[in-house]
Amino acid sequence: MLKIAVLVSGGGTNLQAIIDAQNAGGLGDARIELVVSNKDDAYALMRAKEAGIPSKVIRPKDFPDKDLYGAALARELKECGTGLVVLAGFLVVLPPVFIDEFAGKIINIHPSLIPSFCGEGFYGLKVHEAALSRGVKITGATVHFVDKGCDTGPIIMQKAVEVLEGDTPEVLQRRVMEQAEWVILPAAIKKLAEREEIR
């Protein structure tokens, strides 16, 4: 069995749709073991009480630096078993030392189709408002590869969302999540669940 830890700093809609797959059979030979949120008041860790999944608050603010954080969430992580790290609107960057620690096994989903619209400071609403004021006519997300880049690992999966007319950051991000987020994270999850050398 793959094991799961997601890592999440907000509402935490992505880990109920990893959820909602683990519950119906949609995520093959893999289980979410553990959610870790950056914040006290996440409602992601709600959401993981909810589905009796264990959970823990992991604050970098509460370490001298980056790489200590990044060293006792490693720690935190391989005790539990955690064969892949998915990040479902993580808000922080994680340090080269929790990078090393799992290469090749931390995913992230993003609102756009890579290479567009990603990168530092593109996040939540900022990147459906850069897409809207560019005029694209197809946005979408993606599931990729964590590197010490930003948002520059190997694409694992994209999904294509069409901007209607009269759309606001709010109303595409909605569709963006719905339409694509929340299908290609479980599917991108089921998918390296049946990958040996992910295991």
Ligand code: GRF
Given for the second form:
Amino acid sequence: MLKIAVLVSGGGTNLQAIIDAQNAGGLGDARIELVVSNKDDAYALMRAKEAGIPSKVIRPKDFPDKDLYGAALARELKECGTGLVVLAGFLVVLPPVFIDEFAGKIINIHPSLIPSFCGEGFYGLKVHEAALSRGVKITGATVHFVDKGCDTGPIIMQKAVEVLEGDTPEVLQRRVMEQAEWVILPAAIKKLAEREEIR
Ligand code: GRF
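Moving from the form predicted on its own to the form predicted in complex with this ligand:
Let's see the whole complex now, leading with the same chain.
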């Protein structure tokens, strides 16, 4: 069985998509073993609780520096046998010490078609604001492996979404989440669960 840890910071709609997929038998032999948030008021923690999934809050500000935070986070995940780390709306930049501990086993969902509208400063609504101001007609979401760069790891899966006349950043964000993020994140996990090297 592939044990998953999901890292969250906010509303947890991507976490909910993974939970729903797991309950519908859509994650293969992957299972969510732990949810970790960097913020104790993240609604994602309520979603984990309602689903009966153990959760923890591990806050960077409780550690003297980012490396000690990363080491503590890695230890926590190793202790519960994590085979795949899923960043689902997680807004903390993970330090190299953490990336090294889980090399090739960390994935992230980004709300654009990488390499467009990604990298430093491109997160949440800012991504959709940039897409609208550039005037793209197609955007979407990307699941990619996390390396030591920002949104630079190998792409695993993408899904395109139409930009419609009159879209606001909020309306576009919701469409990208509904039509792309919540579809490809569970699908990518299922795909990775079938690979021997991911355990
Ligand atoms: C959303 O902007 C989503 O596009 C990105 O993270 C933000 C929050 O997602 N992946 P969630 O509702 O906390 O999963």
